[in-house]
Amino acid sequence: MSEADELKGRIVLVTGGGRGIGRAIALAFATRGSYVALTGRTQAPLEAAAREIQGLGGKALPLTCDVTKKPEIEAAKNAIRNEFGPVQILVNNAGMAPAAGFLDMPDSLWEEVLSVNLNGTYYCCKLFLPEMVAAKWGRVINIASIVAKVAYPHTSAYTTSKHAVLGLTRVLALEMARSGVTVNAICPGYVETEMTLNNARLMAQKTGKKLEEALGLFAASSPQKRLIAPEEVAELAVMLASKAADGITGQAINVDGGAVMV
């Protein structure tokens, strides 16, 4: 069996999907024949993902969610249960990546990271998992970062919640390891999303460089020397889901033209 025949009606639910990485998970998934929900807080950039999705002949249910409140995870859970039925692969990919020296960091920042990238990924892995067991079934995959790994100044609130969730991603694998769930992280390097561009204007004012110049700086961080595409992420996304990755749990793979060598 092929891999999208393997993967065709299976559900997944894509946090963070209405943009950038997740939104190119959502399509592979589709182009696979999945069933894709999409969350995120914002309904406009959901609902265009979605139209895609249609546009290519696949199914997709766009869901305004904010991952920091569980009743909101819950709703979302119950309308996909409605429309397609229970959650098979949990894809984490919500989260924010703000730069900040940590003396200057309002304690505002950093509750708001952790609550978006850790405790986000915490409440939907609590809400997703049973099901899955009880499938004897799932596939959870956590977007994580190179920095859940290795740390660079001006991140501390995001490298830190980084780390957690490549944490969570081990242990969970740990005690889902007989039930047929596995659990795994992609740690992505710079990639061209949104969230990177921003980062790049945020170092060019502060530091008087061009546009160009401080996105040539992110990819120059890598060997390669370039950015990562989301279509990339994605890839390994759909591999991690499939049956020729049953024996891959509790791994954190880099996806960062050997930025990070661990």
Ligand SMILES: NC(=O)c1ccc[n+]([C@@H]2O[C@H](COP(=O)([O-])OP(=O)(O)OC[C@H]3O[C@@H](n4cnc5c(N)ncnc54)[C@H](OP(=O)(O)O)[C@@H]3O)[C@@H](O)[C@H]2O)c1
The other form holds:
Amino acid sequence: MSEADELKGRIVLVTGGGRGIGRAIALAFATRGSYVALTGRTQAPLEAAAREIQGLGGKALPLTCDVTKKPEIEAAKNAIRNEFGPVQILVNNAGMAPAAGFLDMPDSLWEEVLSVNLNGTYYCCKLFLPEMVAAKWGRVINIASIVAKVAYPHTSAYTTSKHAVLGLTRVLALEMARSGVTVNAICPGYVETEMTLNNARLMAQKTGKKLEEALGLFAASSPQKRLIAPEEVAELAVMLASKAADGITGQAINVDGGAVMV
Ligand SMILES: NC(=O)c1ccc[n+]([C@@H]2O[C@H](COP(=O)([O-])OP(=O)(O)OC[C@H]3O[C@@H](n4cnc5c(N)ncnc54)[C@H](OP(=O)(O)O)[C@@H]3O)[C@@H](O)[C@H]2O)c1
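Let me have the form predicted in complex with this ligand next, following on from the form predicted on its own.
After this comes the whole thing, all chains and molecules, with the earlier chain placed first.
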């Protein structure tokens, strides 16, 4: 099989696939001929992304599903199996990153962030790994963050959740090592998405800066002095799903313009 064809017909689930990084990942797999299920809580962006994929001649299945609710993931699993078959490539991308100082943060925010970023990843791994192990092939790609490895202030819940996602990635890589399934994390820096825009807006409000100035500060935190495009993260996900990455597991690869070097 040629490199161009190896992802053709692969069944991919991208959580949070309706916008931002998830949408770029869904498109990147679809243009390689993979069958892509996209999930999220909001129907309209999922359907728009699916229409875009279908317009390019690809196969897409938009499904509303909250990753904090295991029964909803079970229902999505059944829908994907009926439409395409068992999931072979799981991209745990759904996430949230509200900024808050630790002393001001309500318990509810901590619980919500851990529930989406960590428990959502856990539930999806728990539900989709068995069919990958049974098939003796699979890929789990967790979209973590550079704050899985380092810390920034006002991100205690987010940073804790992403450190934990990295811990889970490493343990699962070890447990799956002889099963044909690889488990890796991608650690982006600041990416040009709604998430980054929202955090820049918040910073602008708090500091009296302009939105462009706040975005400029995010960009300046990277040695390349720029934000990362969602497509750059997506291309790494495609690479990790390829045959060339058979020997890559338990890794956490930064896409951050050189901001973090561990
Ligand atoms: N942007 C960055 O700079 C950056 C940097 C490092 C890592 N990341 C990580 O990359 C991932 C994607 O981020 P992004 O920048 O693309 O963010 P985004 O534009 O805010 O998109 C987040 C996606 O997650 C979905 N989502 C949120 N809560 C969910 C839930 N409970 N159940 C199901 N889906 C849910 C959203 O859809 P609904 O709201 O419709 O549910 C949306 O599709 C996240 O894990 C984030 O932590 C982002």
